[in-house]
Structure formats: C-alpha cells, structure tokens
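What follows is one chain in structure tokens, specifically the form predicted on its own.
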Amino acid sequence: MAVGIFDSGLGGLTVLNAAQKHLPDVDFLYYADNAHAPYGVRNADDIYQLTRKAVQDLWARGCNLVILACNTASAAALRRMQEEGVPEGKRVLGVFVPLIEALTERQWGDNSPPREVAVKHVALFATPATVSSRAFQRELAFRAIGVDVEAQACGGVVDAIEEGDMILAEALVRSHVDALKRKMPEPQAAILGCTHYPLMADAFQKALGQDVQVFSQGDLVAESLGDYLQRHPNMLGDGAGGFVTTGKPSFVSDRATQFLRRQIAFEAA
C-alpha cells in the first residue's frame, strides 16, 4: 500500500523523510530519475515527457497517488498532465499547494476571491526552469493580492548538493541571496522552491537574516499529504514501498545514504 514520490534526483528525499516521520504507517515508493537529472536546466516539454513517463511507471507499480516532490516538475508538467487526463482511480499532486496555503494562511479548497495577506515582499529561490515557468506566481495570484514576488534562479546549487559538495553549495547560496537582495533589499519571507534546498535552510536563513521567515516544503507537504489521505483513503495503492532509480543503483544508493544519513538501497527502475 505505497504512495509514490517522484523527483528528478535526490531532493525529494527531504519530502520522503518528513512524510515517513509524519505518516509512519504508510509505505512509500521513491522514484529518482537520476539518468536525466537535473531537470532545472531542461525545457518545459522535456520535463513534461520525463515526468509523465516516471509517473506512469509509478502508477503501473501500484501507486494510486503520486507526489511530484520536485518543484520543476510541478511547475512544468503537473497542470498539463492533469489537463490531458489522469486514469480513473489515480492522482498526481505537486508541492506548490502546501507552500501557498502556509504563505496565505488559507486552505486550498477556499475558492473565495483573492485577498490581502500579511506578507507583502516574498523572495523565491528556485531552479531556472521553475523561475521561468512563473508557476508559483500564477498559483499565488489566485489566492492573494498585493504580494511582490522576486524570483532568483539558483544555478549550480542542486548539482553541488547532488555531488555532496556542501561547501560549494553554501557559497552559491550566499551568492544567490546577495543577488536577490540587490533586487529586493528587505524580503519579509523566503520560499525555498526546490526540495533540495531544505538541506541548505540554515545557509539561506543566515544569508537572509533572522527576521526573514523561511518556508521549506518537507513538513508542509507531509502534513498536507496526511490530511489528503484521511479524506481519500482509497488513494493508498497496492504497490510495495522502496527506492528505484533510472541511474546506477549503487552510486545513487551511496549518495542517498550520505544525503539522509541513513542506509538507503536503490534498485534499477
């Protein structure tokens, strides 16, 4: 009875880790498309085709519900997949919704007109593909007015994290925060719009300053998933949990073990 979690690489493990802590009785099947990572530098059609193939594989493995634990895939592929139709009894969800619910203090099912919210100046740190999609701004606009979002494409951060070079990743975070602050000197809140970035949350917070509220996705997505499964228990499929990758399993397993600091064993997808 597994829920599928998909990411282009290892960033989605931050969502998996939070989901396993929040929902200890639920099995999860994690699918990493390492052979084609990173997605953040690909065009929208490439991202859609790769995401669609992975999600279909997870459905075939018995996961009725698949979480796109990848902001790039959520931005570039989710809406198109939903518009083109999802098989009966299957669902695919992204990771933007819980963030926007937290930022606007408003449930997703609340379809009242957009309204003013407390936070007026928001910094968005994301991959180049997520930034260029403007998907976060579009979804936020349905629920809030008067919010100034300044986006910063954080090139190189995902690669550095995936390669285990946290010193480089921290230096890149400082550089990207400096670039953002030249455009928005005093953000009130910051969105870590990539599931890799929670690993660098302390670096983002330090560079931004303690008065900036930093939103990352793991716990927010886990809480939202728990609520969704309570309302839709039939979305627990009949597949088995585990870890699969399109990359080299031994290499990805080593990286994932370092990433989560616990033993992770991937199999070939």
Ligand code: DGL
Second form
Amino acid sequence: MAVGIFDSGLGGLTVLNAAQKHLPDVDFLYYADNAHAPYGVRNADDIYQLTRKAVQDLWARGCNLVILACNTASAAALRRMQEEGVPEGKRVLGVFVPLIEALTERQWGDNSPPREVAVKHVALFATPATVSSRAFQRELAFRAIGVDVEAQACGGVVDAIEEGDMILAEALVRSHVDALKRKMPEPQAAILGCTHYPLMADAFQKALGQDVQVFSQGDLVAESLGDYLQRHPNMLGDGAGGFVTTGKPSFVSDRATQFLRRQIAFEAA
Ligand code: DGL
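Could you give the coordinates for the form predicted in complex with the ligand, as opposed to the form predicted on its own above?
Starting with the chain above, the whole complex follows.
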C-alpha cells in the first residue's frame, strides 16, 4: 500500500519527510530521477517525457497515486499528462495547488471565484523552467486578484544541492534574493517554488529578513494529501514503499541520509 512520490532528485525528500510525519501509517515509494537532474534547465517536452516515464514506472510498481514532488515537473508536465488521460484507477497530482491555497487562505478544493487576499507582493523563487512556464501565476489568477508576483529563476541552486555543495548553494541563494529585491524591494511573502529549496530555508529566510513570510511545500502538501487520502482511500495502492533512483544508489543514499538525518537506502530503479 504505497503512494508514489516523484522528484528529479533529492528535493522531493522535503515533501516525503513531511508526508511521513503527517501520515505515519502510509507507505511511500520515492522515485528520484538523479540521472537526469536537474530538470529546471530542460525544455518542457524533455521534462514531460522524463516525468511521464517515471510516473508510469511508479504506477507499474503498484502505486495508484503519484505526487509530483517537483514544481518543475508539475509546471511543465502535469497538465499535459492529465489531458492525455491516465489509466483507470491511477492519479497523478502536483504540488502547486496546496501552496497557492495556503497563500490565498482557501480551504482545500475551494473553487469559488478569485478574490482579494491579504498578501499583495509575493516573491517566487523557482527553477528557470518553472519561472518561464508561468504556471504559478496562472494557478494564482484562478484564486486571487491584485497580487503582484515577482519571479526569480534560481540557476545553479539545485545542482549545488545535488552535489552536496551547501556553501555554494547558500551563496547562490543570497545572490538570487539580492536580484529579487532589486526588482521587488519589499516582498510580504516568499514562495520556495522548488522542493529542493526548503533544504536552504534558513538561508532564504536570513537573506529575505524575518518580516517576510516564507512558504514552503512540505507540510502544506502533506496536509492536503492526508485530506485527499481520507476522501479516496482506494488511492493507497498495493505496492511496497522504499527508495529508487536512476542515479548511483550509494551516492544518492549518502546525500539523502545527510539531508534527512536518518539512514536512507536507495536501490537502482
Ligand atoms: N525539485 C524540483 C522542483 O521542485 C526540480 C529541480 C530540478 O531538477 O531542477 O522544481
């Protein structure tokens, strides 16, 4: 009985960690496409092909529900996969909507017309592919009016995290926050729109200042998943939990163990 969680690499572990804490009785099968990370510098078709292959693999391993714990895949591939149709009894969901619902103070699944919300100036930090897709702004426009979003493509941060070079990652975060602040000097809220970035949450908060409310996806996605599974218990699937990677299992396991501060053992996908 496992729910599939997919990311290009290690970032989705931030979602997995929150989901495991929130739903201790649910097994998760985590799929990291490390061999092809980072996705954020690829074109939309490439991201779609890679994402579809990974999701089909998770479905084949018995997962009924797959969470794209990757904003880049959610932005570039989710809609196309859903429009092309998914097999009977299977679902694939992304990570944007729970975040936007929190930002716009909505209950899950509230589809009422867009309305004014408290927050007016929002900084979005994401990969180049997510920023150029404008998927975040599109989803936000369905729910809120009068929100000014300034997006900053954070080149290099995912590569540095995947390589375990946290000093470089921190320096890049500072320079991307500076670049954002030149365009929007006083954001009220900041969205960490890439699941790798919560691993650098302290660096973002420090560079932005304590007055800026920083939203990251782990807990929000975990809570919304709990709500979804209560309404759709058949989506638990029948596969076993675990960790698979298209990369080198020993290297990926070491990095994951370091990030989650507990022993994680990946197997070859
Ligand atoms: N962690 C992913 C995201 O949320 C993708 C990062 C990448 O592969 O560029 O966007």
